[in-house]
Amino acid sequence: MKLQTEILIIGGGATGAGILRDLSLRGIPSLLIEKGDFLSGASGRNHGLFHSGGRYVVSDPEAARECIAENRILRKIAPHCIEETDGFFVSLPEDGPDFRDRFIQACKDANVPAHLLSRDEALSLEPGLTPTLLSAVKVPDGAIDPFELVLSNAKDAETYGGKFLLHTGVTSLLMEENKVKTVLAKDLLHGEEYQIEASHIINATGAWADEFLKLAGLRVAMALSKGSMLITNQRLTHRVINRCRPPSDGDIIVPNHTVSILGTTSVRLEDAENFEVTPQEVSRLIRETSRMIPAIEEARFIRAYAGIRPLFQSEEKGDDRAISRGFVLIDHGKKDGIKNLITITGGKLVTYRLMAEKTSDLLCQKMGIHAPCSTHLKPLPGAGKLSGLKDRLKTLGKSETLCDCELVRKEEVEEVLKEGKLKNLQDILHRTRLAKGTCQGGFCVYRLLGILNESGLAEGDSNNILKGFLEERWKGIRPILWGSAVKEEELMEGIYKGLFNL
């Protein structure tokens, strides 16, 4: 199939999704492709963390002056996405005063709103802490829900003209003099091949940005960082909890809906495709956020998970963590002679909205034309709705109950249903809460199934469907399983080995 764009965008992140809204709100037609769907990558694999910038005032001034200026933005047009939990930078006596006290003047400089606590203050508003700490200083992040914020961009760019193509691959490109002449493309799942004709493209793709540049003959300086990330089976903390002291392994809790999320490492990987959390990386993460909450040492951990950090560096880093978490804009043609192409990528999910701009500014400028920006004015639709857990418990007893641990509704599938847009199991678990809380799926992915079942939209055997999800949920499980997780692990094989004969 033949199509026509002005502009192509390839990935379906939250950077790809936000500049797919920008550039509709501009009137600019648009297309975005993405070879799995929304979220497949980092977006989808991250603390949920709502950058204050504090967590880089010190190590990355400008990366921290660029969150906090989102931070704010964010907030009036994506309140629902938000749970503004604040946060506190935890100092240990082994951390001393001395960067407590560079963080504070780092956070004036940068802007970023910093309160300094005593350590009966910070007990006394999280009884969870240790209670050797020294002090905390208490700086505006919060927890955001990535699927909601990158599935409302995408709906918002839909709404006014944006188009999207998922679970559909680049496979080649053809050139022509200095430009991309055609973007052929292939639907992963039903095998439709695409011949897409674009004025210029936008390489969104993240981790994944050389891969695609490679096939233009081209390639940018990237890093893959893994940072792992360990899930709790309950909330822990009120208030997201970093360690004051320089960017290390195991220094952040951030509460998330019903659960806490430890985090993070930082590893050099050479392949975004094939990683896996190692009990090293558990190990690590349990023994260092527990000197800030010491319960983590007796916490159920119910999933492991690891997200791939696209960070560019100008410069070879001894260590990750020196590399700045500030985005990059490439436009290619004045780089490489490649006209129509441009890449943008680094960045944080807080700064996704900055990046679309930035991206869009630029695409207009080289179309010479004047369309400004509006995203940083125009809500996002849902804007008006209560924020995650509480609009599930202002509906709970409605309608039935699909899944116990995050209270998600069967009428809140079948609204996703109604679309007729989705094309796999992960796709529907992506646009809600189903298998992210304490279960992990294993007792309403089946429920979800029979649903499916009934009104004739699962694709394939049901019993096939079921068990890949099963042995996909068994990655992030297997490097946690001890204690309270073999238990259930048991519980679960019995289920599905001795009632569904799986």
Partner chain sequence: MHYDLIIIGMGLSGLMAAKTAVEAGKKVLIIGKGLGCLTLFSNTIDVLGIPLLAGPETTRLRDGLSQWIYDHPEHPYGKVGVEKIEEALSSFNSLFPPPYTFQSRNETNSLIPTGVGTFRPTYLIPSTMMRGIALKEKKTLLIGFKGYKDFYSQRLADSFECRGATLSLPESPSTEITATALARWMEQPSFREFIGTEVKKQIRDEELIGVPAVLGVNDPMGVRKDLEKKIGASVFEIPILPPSIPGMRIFNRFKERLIRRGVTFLIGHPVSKVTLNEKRCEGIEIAHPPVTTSYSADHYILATGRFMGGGLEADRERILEPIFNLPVFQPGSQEDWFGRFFFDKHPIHRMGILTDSSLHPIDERGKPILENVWVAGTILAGHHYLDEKSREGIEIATGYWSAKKAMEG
The other form holds:
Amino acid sequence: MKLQTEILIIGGGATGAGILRDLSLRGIPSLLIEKGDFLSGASGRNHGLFHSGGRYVVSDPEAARECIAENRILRKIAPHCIEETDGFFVSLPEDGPDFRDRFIQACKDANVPAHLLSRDEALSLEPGLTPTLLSAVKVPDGAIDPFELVLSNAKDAETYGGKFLLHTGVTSLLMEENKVKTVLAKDLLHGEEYQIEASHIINATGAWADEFLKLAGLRVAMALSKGSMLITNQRLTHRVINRCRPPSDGDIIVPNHTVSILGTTSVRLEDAENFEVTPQEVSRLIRETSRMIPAIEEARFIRAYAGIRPLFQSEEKGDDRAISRGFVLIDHGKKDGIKNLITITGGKLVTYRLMAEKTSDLLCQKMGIHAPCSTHLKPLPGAGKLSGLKDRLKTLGKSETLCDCELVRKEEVEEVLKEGKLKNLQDILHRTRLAKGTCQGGFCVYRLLGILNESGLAEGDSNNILKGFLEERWKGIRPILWGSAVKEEELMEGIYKGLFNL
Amino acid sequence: MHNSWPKTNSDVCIRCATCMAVCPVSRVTPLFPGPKHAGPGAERFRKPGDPSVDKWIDLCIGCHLCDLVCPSGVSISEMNLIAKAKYLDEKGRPFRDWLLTHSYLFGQLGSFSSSVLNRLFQNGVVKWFVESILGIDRRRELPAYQSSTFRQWFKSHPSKGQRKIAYFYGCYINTNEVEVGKATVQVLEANGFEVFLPPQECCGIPMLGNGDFNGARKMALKNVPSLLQAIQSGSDIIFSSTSCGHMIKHEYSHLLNIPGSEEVAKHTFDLFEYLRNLLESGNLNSRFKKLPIKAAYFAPCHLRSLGIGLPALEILRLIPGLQIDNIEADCCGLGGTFGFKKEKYEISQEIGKDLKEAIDRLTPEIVLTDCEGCRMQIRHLTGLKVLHPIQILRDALLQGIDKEVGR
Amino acid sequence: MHYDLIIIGMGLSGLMAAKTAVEAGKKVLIIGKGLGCLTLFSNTIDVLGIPLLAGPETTRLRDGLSQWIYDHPEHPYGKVGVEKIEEALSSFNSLFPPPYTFQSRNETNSLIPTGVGTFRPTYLIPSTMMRGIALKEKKTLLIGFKGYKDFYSQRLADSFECRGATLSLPESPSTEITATALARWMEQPSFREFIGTEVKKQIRDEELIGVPAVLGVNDPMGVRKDLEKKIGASVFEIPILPPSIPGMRIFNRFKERLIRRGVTFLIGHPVSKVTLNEKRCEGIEIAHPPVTTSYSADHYILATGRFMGGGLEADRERILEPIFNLPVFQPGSQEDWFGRFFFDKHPIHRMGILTDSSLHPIDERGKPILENVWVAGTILAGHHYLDEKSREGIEIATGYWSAKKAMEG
Ligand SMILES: Cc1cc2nc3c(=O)[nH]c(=O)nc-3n(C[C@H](O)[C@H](O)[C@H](O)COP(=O)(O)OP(=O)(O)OC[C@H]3O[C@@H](n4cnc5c(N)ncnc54)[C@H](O)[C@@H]3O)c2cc1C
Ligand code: SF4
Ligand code: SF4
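Target state, the form predicted together with its partner chain; input state, the form predicted alone:
All chains and molecules follow, beginning with the one already shown.
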């Protein structure tokens, strides 16, 4: 099928979805294609920290300034995606006060509000912290729900005429001396092929940026770094807990809905597709984070997962964390002479809007039109959704609950199904909190498949889908199987292998 | 004081739903989400600063059955109780709850008031008032107060024996089922004990069951020193009400953190547990006469969670002629003061139905059970004669003494 | 208190041991920390569902078992032997006189339909499930209930190539209903009247009606008979997600019989300590804070199940048996416990307690550790109960056999 659009965006992460919305608000016809579902890349596999900038104030003040500015904007335009928890930078005896003092000064310089708390003040607010801590610095960190964020962007973009094709990957680029003439893409589930013509193409493929550029015979110097995270069964703290030291492994704990997420690690990778969390990473994360919250040693984990960050080689080598996490915006017209191609990658979830704004500005400039950005002013849709924990708890006993762990109601799921366009199980799981709780979908996915069937939406053999899901689930569970998790697993195996003989 | 609440262990719940299979409340009403959701499930959603939204938590009857079956040892009912306390602390308790949980005060008015109270409770206008203003269900008969209290009877009863033993009789025995108290004393005496009554107040379980930790604590703080004194004087303490007993033995220390309560717990025994120990050591007076009765025994929830088995059943089986079957049912549904509340009466009755059916299957002449609440409920459900097992044991032991038992 | 035999664990193996011992006139105490897997998974009695025995009209179980034992002498079945396994199964059966019985078809495995649309080979089948075997041959209508979220008749009907229907329930508007609540309703004639009428409206030319396994706890055959009368077709139950109502029937039956026989039941509190003297166990303690109570016996049976039951515990490095601290046969470290895929045969399943042929626990060198302790149930090493489909069989056989041995010893 032939398609025509003004702008073609490749990649449905926060960046791509943000650009689609920005351009749509500016009235520029745009199409986004994504090889998986929205959030298949780093946007769906990150730590969920709503940065205040604190983490970068010392190492990369520029990135910190961007973070705090965007932090302020997102609180206004996306309140339903953000839990305003605040964050602590905790100093332990071995960290000493020097770094802390530098940190406070740097916060001041970067305009990140910081407030020093004594040991006792910190402990009374977060009793789970180690009693040996020296002090804590409070900053406006928070938790961000990337799923809500990206999907709200996509939804709003659609309202303003933006279009997208999911599960559609770029297969090749047809070049014409100084531009990309046609983009060939394929629906990876149903096999349909597209020839897409666009005046401009935006490469927002995150960690795949280099791989995508190869299709145009171009390269960008970047490396891949894997970051692993562990999810606990319950919230350990109600604030983000950071270690007040130069960024390192296992120094952040983010509360997220019903759980806490511990992270991260940083391991160089060659391949952006095949990776897993290693036992060494699990041990390191537990060892490091339990220095701040001793109960982590005994805590119950429900999943391990990893995401890939793109890193950009700068002059000085060394620790990956020293490399800037600020974003990269490349006009390939200037750089390589391919005049209708732009790459935008790197950055943070928190800066996705800024990245989208800058990209769109560049485009407008190249197209010679004047259309100002409005994403910093216009709230995202969906602010009325259930977000707080107590709002969910309130629904208990009032309607049919599909997921007993995360209290996802049947109506909620039916709502998502009604919106349509969902092509597989993971698409549904991305749009609800199904399978994100204690049993990780052990019960609710069985139920979901029943409902899909009843509403005539099931495609293919339900038991094959179920098996596929159990294998996918297994990847996240296998690294944390000890203690109660082993019991839980025995229950699941008892059901699916024993009772149901799958 | 709330800092002293035990740490909940909801993290170990594996979502297996075993608890859902036994919860008497969620079996009969969808209004209560059941132990798995109300306990460890909801716990993941509770944040310290958030106001309580657990509207349904008040429906947990506090039977502990969920705790007993959970393979992971989750203290579900305790979690529920703490959540209930928070909910009611925030929302406020109706005056009715205060009345129900402080009925021991009526007992303190002394016997003269009993006839007044009884007549009052039968009165139609009063019943209307009780239901519509107070929210106590009118279909529920309020317990009848007896003309002479157990304490009064005991005062004029010289107890003699080789060893002293202290008896915690509880409010209900004192004012409403004096016969149970008498039977207990008589059986203990027949086994060579001199019974004495340490100074005592309501054990506090009615308040605790309504999430009123402070009220319960007040009672416990009065009882523990008095019981400790009895223990220091060298005697053990026995109780004939499994609810009072469970409260004193377990909740005083675990939930309420009362100083000295651990020592009390070590020396406090269920009446039949004590008799079973006597049997074990060969010291039980088992010169029972033949009692050709067809009886059914019901194990109250609090007895089950005492974790001592079914000692009454074991002892009663020694009585020749007595045909006794265990009633295969879970919970009577009264739940202390739960079943008195208008909004909960239906639930309480529904739960009771299962018990009634189980009793009907056995076609007994009388029903025996250790808890006053269960006795009240079973009478209400079946119209059968319901006694404390000690009353039958007394009859088997002491020919001709006080043949007129209970109600 | 002193007993002839103390059994730790209230799963099927512990209950079988208690039954065996009390029937021999022993004074028995059975202790359970909670209800084990019985009320979660057990519906039918799986004995050995390996390919050789998988389908109907194949090898007789007896022959299959003999071959299996010959090939796997270290399997728990190898310690009990075919004859005693059969004895154990018939002892179990004796608890279930008609109408609710457990039977095999021609002493072979049968394939029964499950709640996910598959078939499972199993041996002893309760009367309420028996007719499900004919699902493939006879026209069948599957019935689900609105608000009951653990059974989807439409989806199953697709898998089984038959028809499905979902009934709205009279008293449940939008809220959900649990299996236990449904089972309770099923015991009420007015509810059956309603269901009967509704099913009749749905039925076309079907001879069989499949429902989730919720036909009441106390009198499932009575419930079924009444439904069949109202509907005019045969009704059968299909095993569903936990909790298992048929499992509760089994547990309740055991409990009722054992209490009547005088077995002391202690449920809800863990064994906190055991006192050992040389090669003997002299007593145990049960903690119920703030008190602990001591019990002693001449013989002890450990039947605490695997991880869910608390018989085995895993920390980040090792797997232990928490009560007697018996050595646990285990390969390697946490990484080696599980395969890369969920549907792999995980090495962890073979781990467990090693015993000699009379089910005494032994150490790595094969020496008995405790003279008056026997081990029964899935905690034993050397089986893959999930893949073998042998859970209940192992529990019944070793529960029975451990008690027999304990009474000899
Ligand atoms: C471990 C880790 C932790 C992090 N923690 C945080 C944090 O706490 N807070 C924060 O703000 N940020 C965090 N980040 C950063 C943040 O996740 C990313 O910056 C952000 O998600 C990047 O979004 P993106 O859209 O640029 O890339 P991605 O989300 O990776 O999106 C790229 C998309 O392009 C698609 N794609 C690739 N190739 C093709 C093709 N050929 N055709 C079609 N589609 C294609 C991919 O499927 C993918 O969906 C973290 C990152 C990692 C890795
Ligand atoms: S205590 Fe009783 S009523 Fe409350 S949740 Fe547990 S089983 Fe249900
Ligand atoms: S029985 Fe225990 S482990 Fe199972 S769901 Fe209930 S609380 Fe959780």
